[in-house]
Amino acid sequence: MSYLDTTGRIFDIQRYSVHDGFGIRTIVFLKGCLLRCRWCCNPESQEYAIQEMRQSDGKVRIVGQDVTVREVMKTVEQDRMYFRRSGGGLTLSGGESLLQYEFARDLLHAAKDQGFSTAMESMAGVSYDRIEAVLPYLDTYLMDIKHINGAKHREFCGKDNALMLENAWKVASSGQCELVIRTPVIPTFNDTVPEIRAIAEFAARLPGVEQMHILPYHRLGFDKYVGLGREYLMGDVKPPSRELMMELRDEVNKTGLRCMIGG
């Protein structure tokens, strides 16, 4: 069987993005996640199962479809002109892309065969052999590191982060791709200078890592929880102020990393 016939489950394809990798990107969102972060803005990504989600207009939308690499690439290839002009390409997101690592590997393989740059957003919480499978086809690994403290990570995300931190070292040491650390800034979880500094100091020690992105918490996923009949666990927590985000950016920069505030 050709790798183009590998089947996976996605819940969205977003075109013309400029936030998840260099240039204009087409983002493929894979179903399934190993964490249950309280603030997750894509709760429909968490379950691998195909779901129904009620929209604000009362209509029910089916979330999740099984597709082949070949089918996904028909959409991705429509943006070839934008990739060529901007240096952009394909980004995998989720969910956790590596829970469907064979599908992720073959999507990245297909993109590289077409001459597109590749990126993947992932928290690296799987066995390293799964990560190794995708690295030959990956240009940029956007790795989520949400906290250094394992107990707090478990409390807010549902799982310890020891394997994720271990895999960050392994990916960085491999030298096979650019590794960028991304951290969502979440009030009540990690929005203090000491907590962000601890992540930045860890990231600065990783071989070859030069960038860290901090992403302000937002409530844009709230309606999705309503549509899925789920409770939104962040309650009335407000996004961090711009002043705090600037302060945290400056703190990260002190470690020698280049820090960007994401959208």
Second form
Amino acid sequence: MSYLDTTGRIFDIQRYSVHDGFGIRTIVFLKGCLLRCRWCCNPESQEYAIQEMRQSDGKVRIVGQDVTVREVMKTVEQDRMYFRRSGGGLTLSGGESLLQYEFARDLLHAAKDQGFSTAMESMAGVSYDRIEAVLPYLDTYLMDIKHINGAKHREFCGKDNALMLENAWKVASSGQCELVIRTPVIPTFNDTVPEIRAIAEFAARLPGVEQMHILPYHRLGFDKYVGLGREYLMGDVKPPSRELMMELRDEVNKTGLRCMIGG
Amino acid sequence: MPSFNPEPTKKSERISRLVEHLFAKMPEIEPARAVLITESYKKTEDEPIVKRRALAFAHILKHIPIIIRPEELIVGSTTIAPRGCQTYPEFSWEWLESEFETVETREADPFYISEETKRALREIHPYWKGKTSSELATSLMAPETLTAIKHNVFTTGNYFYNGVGHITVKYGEVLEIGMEGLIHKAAEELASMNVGDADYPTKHELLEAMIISCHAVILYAQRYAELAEKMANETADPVRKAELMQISANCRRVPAKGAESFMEACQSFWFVQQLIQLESSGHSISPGRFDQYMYPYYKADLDAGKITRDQAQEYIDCVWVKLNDLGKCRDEESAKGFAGYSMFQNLCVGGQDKEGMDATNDLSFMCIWASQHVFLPQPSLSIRVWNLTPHELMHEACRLTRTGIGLPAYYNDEAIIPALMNRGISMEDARNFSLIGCVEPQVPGKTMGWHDAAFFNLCRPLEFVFSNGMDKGEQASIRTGELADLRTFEDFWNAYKKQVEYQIALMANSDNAIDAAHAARVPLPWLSCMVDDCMKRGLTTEQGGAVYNFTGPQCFGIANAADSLYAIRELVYNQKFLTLQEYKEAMDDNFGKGFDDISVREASVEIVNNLRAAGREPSAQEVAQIVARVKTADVSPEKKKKYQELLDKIDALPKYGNDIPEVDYLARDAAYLYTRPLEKYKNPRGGMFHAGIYPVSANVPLGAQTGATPDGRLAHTPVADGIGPMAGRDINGPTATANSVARIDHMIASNGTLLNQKFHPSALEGEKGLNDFESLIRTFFDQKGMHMQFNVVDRQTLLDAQAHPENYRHLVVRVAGYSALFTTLSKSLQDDIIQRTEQTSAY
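How about the form predicted together with the partner chain, since we already have the form predicted alone?
Full assembly next; the chain just shown is listed first.
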């Protein structure tokens, strides 16, 4: 069986994405996550199971679809010319792509075979051999580090962060791909200078890491919680101000990293 | 070697004050021109028409009131009130008189009109009865054409009511040799003729008329020179005094003679631009390649140290303000189709020169910045893009797009040049193309393109297939068979094809009748002396004097046609979910979604017409009863359920605009149904017809005259705009839309195509956003797409602007082919803009 026949479960494919890697990209969202971050804007990504979600227009949408690499690539290839013009390509996101690491690996492999640039958004919370499997096909690893403090991480995301931080070191040391650290800035969780600064200092020490993205919290996922019949735990928390984001950016820049607000 | 300086210039403070002054009041209709032309026409009834036109133009220019507005550096105003308009009774006037009481309060493009003006116009209007171009055009049309027009299949109202305009003259030649140079050329042509020549009588008259017109323009500029000098003597402010003396000196010199400085060149350009729009009411007088013909004057002054880049920018900005100081009052229906007070003065930068080298220069950048500084809808700024367009210029263009002004529009040299060459235009001329009005490519100074010749609604012939040519109880088109006889999809397709072709022939008849009427009644000698080869041929542009002659009527609604044909093929012929007859019933019942006022009116008219056809004239009381019955008619719950099921089925089908080849290629074939048959028609000027695919904003008012369509579009709602997908149906993002649209043959639509895309500002954030945006445009153009333009706004902003127009008086939105002030658009058009799919980037 060809690697193009590997099957996986996705919940969306989004073209003309310009905030997740270089150039114009197509994002494939893989279903299933190992964390349960309270602010998650894609709550339908968390369960691996196929779900029903009621949209704001009242219609019910089936979230989750089993597809082969070949099928996904058919859509991805439709933007070949845009990738060529812009240097873009395929980005995997989720959920946590590595929960379906064979599917992820084969998607990236297929994209590389087509000459597309590849990127993956992931928090690296799986055993390293799974990460190692995808690295040969990966150009840019957009790795989430949400907090340095393990206890706080567990409280807000449902899991400890030790394995993730350890994997960050391993990926960086492998030198096999560009590593970019991404941090969502969440009021009530990590929106202070010392907390962001701690992540930045950790990132700056990782061999070869040059960039960090800080992504302001937004509440655009709210409707989806309603649609899934779930409670929105963030309540009325407001997005961080522009001033705060700029202050945090300057703080990150002090560590020698290049910091971008948004992707 | 091409060179340019991408370092931004400064905006002078004067510019904001000029803009503020311009927008302080509602635009006003002034009577001076109409009164003057009537005076002149009454005195010249025995003269040949070209001479009458020239004498009338001279009479107007000698006596029309003039004004220099506060702080202006470039002068020349057609009306005393800012943004006002004159009227042009020689084309049409009855609509205006009948709209006197509503023109000030109407939804689209209201104009103030004083009682005094109404009186003045009422006094002169009767003279024009029977003498207008529109009356002659009507009498020249075939009866079946008049029927088709009555049933709104297409509209040729633009040139029926108004001058043609839609032209780019040889601005460069005027800058170089001035009116005196043109007079000299005409005199030489006169001297070269033999009195026995076959065309001597007519050509002689025309050349004389051109000379009269040029002298009139010189005199007009002299009046400004004198006014400026008088004002200089009256002012105590030494700075303004010096400015006015400079203005006076400029107006004494240009446009009589060639320009000797950049400021003179700007002044000379403006007089030409302004006065073409006083000779005739035609809009879309397009400056074309401003960055090219103005450049020598800029370069010379800059090299000689006579001017700084910031000063040059201020003059350009002043010209930009002036381009917004012109108005045109259209009839109420047309105003809806062209909403936004737009004059469509298309000005383009960049692209290639005649030899295929990149033409970008300093002025290309400064034109983009001028639009940023002035932040008004005029000029309709365009950028020509080709494979070697410098990234720096594209970047500045994208930056302007990001401001939300809806400018510039992007045009693809790589598609347009071959498309024009296919029409018999030389390579050199094709490389030198510029744009007219919304999106129409042509060769500047050599073309009478009759662009924008008609709006053809592709949904109407589809309705005729279902009704076998009947409309509102009348046989409005040919019979193409009972529905039961259309046994295969091919039968249906052929019926549609026949309906389209029949209506195209009528449209050509309508255009040609109007064309002939313009040649006979409103030739334009002054305009013609600035277009090749009118002098040599001894013909005005209206009579076929231009080197290249075309008629370019545009269709719209391709997305509805494609989605409808796809739905019919699938649901009727493949799945056999319903019959054509059932489909027709569903559409007649508006899919059970209720009837609006238009439906009630139309259904009542149909019943009344049927009674009349049966030989019974209903009384007023009976008519009222019919209306009341129609109003309360409703669809049964069972039917409603059935219709909902049908709508859901339609909804689930693939739609054009989502990068789905099978429906996109159907759209391609549907477009050919219009673009191909059109090519065989000729116009009275010896040119051919060629298609455009764009709607300006006519998709809204003409949609209001279209019943429900098989794609699930409800009755009287807007039809799809341009070559793009139906609003709200493109859900796979801008690359998918672009891929779909590129599957239609743009090259055959050599009168222009239009793709409107709406972006949320977040998709263009930062340098990366701009780079990706540039890649999107370039990739669409790699696929030989012809044109792209963008609205960068968020929905919330637009909703708020709707609720509080007073806070958004300067909010500019690009509506299908041009920029307009959002708050001046009609509510339905605003809704249409808001409804368009927002292609925001991923969160």
